[in-house]
Structure formats: C-alpha cells, structure tokens
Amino acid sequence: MADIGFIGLGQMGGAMSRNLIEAGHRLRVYDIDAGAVAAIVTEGAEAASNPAEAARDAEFVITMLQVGSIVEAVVFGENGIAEVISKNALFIDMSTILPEETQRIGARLAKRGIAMIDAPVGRTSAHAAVGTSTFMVGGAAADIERAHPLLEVLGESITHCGPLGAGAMVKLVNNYISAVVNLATAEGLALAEAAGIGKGIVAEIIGQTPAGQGHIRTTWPSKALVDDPTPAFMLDLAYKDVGLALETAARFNVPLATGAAGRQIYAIARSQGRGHDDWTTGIFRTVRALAGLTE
C-alpha cells in the first residue's frame, strides 16, 4: 500500500480520497476547507496543515484543484509541494486546467528531478464515489505505469493520451463538446416546449437517435472518422433542417444560438462544394480546412 499526499477535497477529490483509503492506502490530506479535511480524517486519513506537509515523505502526491493558478501555487508557492516532495515520488495532477499550464508545471518539476503526469477525470462526482471515473492521462509511459494501481482503484477506464499535457488537452475537448451539446439540447427542448410538445416525448425520441446517443458512437465511426464522404445523410439536408428549426424558433421567440452559428459553418461547407457529402465528413472537412489542417 502506498503513502499518498492528497490535496483538494471537493466533491471529486473527497470521493477519490475515500476510495483510496478504503483500498488500504495511507493518506495525508489538505484542503483550504478545514471541514472537508475533518470529514476525510474521520475516514482514516491524516490531516496536513499545508500542501508541503501533505507531500512530505509521500510516494504519490495527487492534486484535484479548480484552476491552473491554484495548482501552481500549491506546487511552487509558500509551503508548496515542490519544497519537500521526494525525487522518487510521482506527482499526479487530476485538475482540469490548460495543457500549457500542465506542461509549465511539469517542466519546472523536471528541473528538480521530479516526475509528473496529468490525469484529468471524466464523468461526475457520482462516478468518482463508486470508483467508475475515466482518466485521460498524459506523461511518460513508465510514470503512468507506476500510477496504474491507484488509478485502477479510482476508475474503470485509463487512457494514455500522449506526453504530459495530452490528458489536459483531451479533457478540454471532451468538456467543450459536452458543454455545447448540453446547450443545444436545452435549446431544442425549449423549442419543443414552446410549441406545446412535452419534454418527455422529445427526450424519448432523441434517446433513440444520434441527437441523444452521441455522434461519436453512431454516425461518425463509419464516415467522418474514416473520411468517407459517401452520404448516409447529406450535408445539404442538415443545412436545410437547421434552417427549418431556426425559422420555427423565431415564431416562438426561442433563442437557438448554437444553431444560428452552426448554420453558418454548414453554409461555408456548401459553398466549398460539400453539400452532397455525408454531413459528418463534410462538416469535419470544412472545420479542419478553416483551422488550416491538411486535407
């Protein structure tokens, strides 16, 4: 069993700390919220008065914090982790921060001979509580292998995404897609409600289509992900359907901000001759071209 310093005991961090203790690991914990620390101490952890005390003599130091500036302060600030962490220890940051922040922290630690991986967490605190989180991990393969026994306690999926910072990048993309789909879902259900259609009926239907099941598991694997433009559903039709929704929404005074912006990209795709392409491949090719990525 490992000696672990754990810093950041919010909903996610608190749940993970409990799971590590239950698995037999020894934890010294710190959070600015004394109540959060006290709650984990009742579970069997030892309290630390600052980040350095949590990290002292630990084999692994884990941070689960809100923003990159806080992570940097916890690592390099007064009474920070870097003052005491052993060169044989592994620093694991599970926070959702910018990839460049992760890389900057890692580079500064590397100058001190300290290894770091980033392992931001997918799913919610409810999954963390029962140990079914997903981890998007960046760093050296050997360091990630060292962390595997801990990550396996905390989650059911561990994906090595690339070098340090790659985990943060994948988490950023994942959360971006999730947040925007969340907004589009809210817009769509509000439109249905404004038109007198029950939310439950709409939810039942979209749960049977890519709108609810997710494109990455339904429409994209056989088309956009393999760059096949042969249409299962034409981009022209998607453009038309978004237009119909916008026209209807205007009559009911329902804002469809994501649809309005999205239709402009579909219009660009059509202007580039992709109207008869599959809607997934055509739109992906268009966005990649706008981003200056090679066709």
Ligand code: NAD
Given for the second form:
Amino acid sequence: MADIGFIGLGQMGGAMSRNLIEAGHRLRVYDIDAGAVAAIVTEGAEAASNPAEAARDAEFVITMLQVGSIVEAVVFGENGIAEVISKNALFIDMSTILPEETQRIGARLAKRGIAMIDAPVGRTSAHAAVGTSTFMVGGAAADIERAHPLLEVLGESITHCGPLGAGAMVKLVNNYISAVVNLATAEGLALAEAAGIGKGIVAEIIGQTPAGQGHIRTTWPSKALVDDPTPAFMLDLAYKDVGLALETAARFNVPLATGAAGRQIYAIARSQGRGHDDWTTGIFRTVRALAGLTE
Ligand code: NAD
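The form predicted together with the ligand is what I need now, so please give it after the form predicted alone.
Everything in the complex follows now, all chains and molecules, and the chain you saw is the first one.
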C-alpha cells in the first residue's frame, strides 16, 4: 500500500481520495477549503496544512485542481510540492489543463530529477465516486506502469496516449467534441420544440441514429477512420439537410449557430470536389486540408 499526497479535494478529488483510502492506501491531503479536508480526514486521511506537507515522504503526489495556474502554484509556489517531493516519488496531475502547461511543469520538475505523468479524467464525478473513470495518460511508459495500481482503483480504463502532455491533449479534444455536440443537440431539440415536437420523441429517435449514438462508433469506423470516400451517405445530401434545418429554424426564429458555421465547411468541401464523397470521409479530408495536414 502506498503513501500518497493528494491535493485538491473537490468533486473529483474528494471522490478519488475516498476510493484510494478504501483500497488501503495511506493519504495525506490538502485543500484550501478546510471543510473539504475535514471530510476526507473522517474517512481516514491525515490532514496537511499546505501542499509541501502533503507531498513530504509520499511515493505518489496527486493533484486534482481546476486550472493550470493553480497546479503551477501548488507545485512551485511557497510551500509547494517541488520544495519537498522525494526524487523517487511520482507526481501525477489529473486536472484538466493545457498540454503546454503540463509540459512546462514536467520540464521544471525533470530538472530537479522528479518524474511526472498527466492523467486527466474522462466521464463525470458520478463515475469517479464509483471508481469507473477513464484515464488519458501521458508520460514515460515506466512511470505510467508505476501509477497503474492507483489508476486501477480509480478507473476502469487507462489509455497511454503518448509522452507527457498527450493525456491533456486527448482530454482537450474529447471535451471539445463533447461540448460542441452538446450544443448542436440543444439547438436541434429547441428547433423541434418550436415546431411543437416534444423532447421525448426526438430523444427516442436520435438515440437510434448517429446523431445520438455518436459518429465515432457508428459512421466513422468503415469510412473516415480508414479514409474510404465511397459514399454510404453523400456529402452533398448532408449539406442539403443542414440547409433544410437552417431554413426551417429561420421560420421559427431558432438560432442554429453550429449548423450555420458547419454549412460553410460543407460548402468548402463541395467546392473542393468532395460532394459525392461519403459525408464523414469528405468532411474529414476537408478539415484536414484546411489545417494543412498532408496525407
Ligand atoms: P472542484 O472545484 O470541485 O475541485 C477543485 C478543488 O481544488 C476544490 O476543492 C478547491 O478548494 C481546491 N483548490 C483550489 N485552489 C487550491 C489550492 N491553491 N490549493 C489546494 N486546493 C485548491 O473541481 P472538480 O470538479 O473536482 O474538477 C477538478 C478538475 O477535474 C478540473 O480541471 C475539471 O475540469 C476536471 N474534471 C472534472 C469533472 C467533473 O465531473 N467534475 C470530470 C472530469 C474532469
């Protein structure tokens, strides 16, 4: 069983530290919110009065904080982790922060001979509470191997995404897709409601189509993911359908901002001669070309 310093005991960190204690690990915990510390102490943790105290003599030091500037302050600020952390310890940041912040923190720690991995977390605090989080991990394979027993307590999927910062990058991409699909879903359901159709009906239908099930597991595997442009559904028709929705939404004064922007990219795809391509491969090829990505 490991000695762990755990800093940041909010929605995520609180649930995770509880699960680590339950699995038999010894935790010394810190949070600027004394109430959050007290709650975990009643579960069996030892309280620390600053990050350095939590990190002293620990084999693993975990941070679960809101943003990168707080992680940097907790690591390098006064009474920070870097002042005391053992050269044999592993620093694991689980916060959702910029990849370059992760790399900057890692580089400064590496100069002091201290290893770091980034392990941002997919899913929600409800999953963290029952130990079914997903981890996107960046760092050296040996360091990730060391962290595995702890990550296995906290989650049911651990994916090594690449070097330090790669976890943060995958997390950022995941959350971008999730947030934009969330918005498009809201726009679609608002349009249905304005036209007098209830949420339940739409939810039932989109739950059976790529709109609700997600493209990455439905339409993309046999097309965009293998760069096959032969159409299961033509990009021209997707362009037409976004147009039908925009025209109808205008009549009901419903803003479809995602669709309005998206239609421009579909138009570019058509101007590049991709109208008869599969809609997934065609749009992916177009966005990649606009980003200057070569084959
Ligand atoms: P939270 O606000 O609930 O918890 C953050 C904790 O950090 C708080 O308890 C706060 O008091 C503490 N804190 C702030 N400054 C501090 C400092 N200087 N020193 C010590 N403690 C300090 O946030 P959360 O929901 O637990 O999220 C943490 C991270 O995990 C975020 O980056 C978030 O984006 C990410 N995340 C959250 C969820 C979720 O469902 N809540 C899911 C996945 C990822």
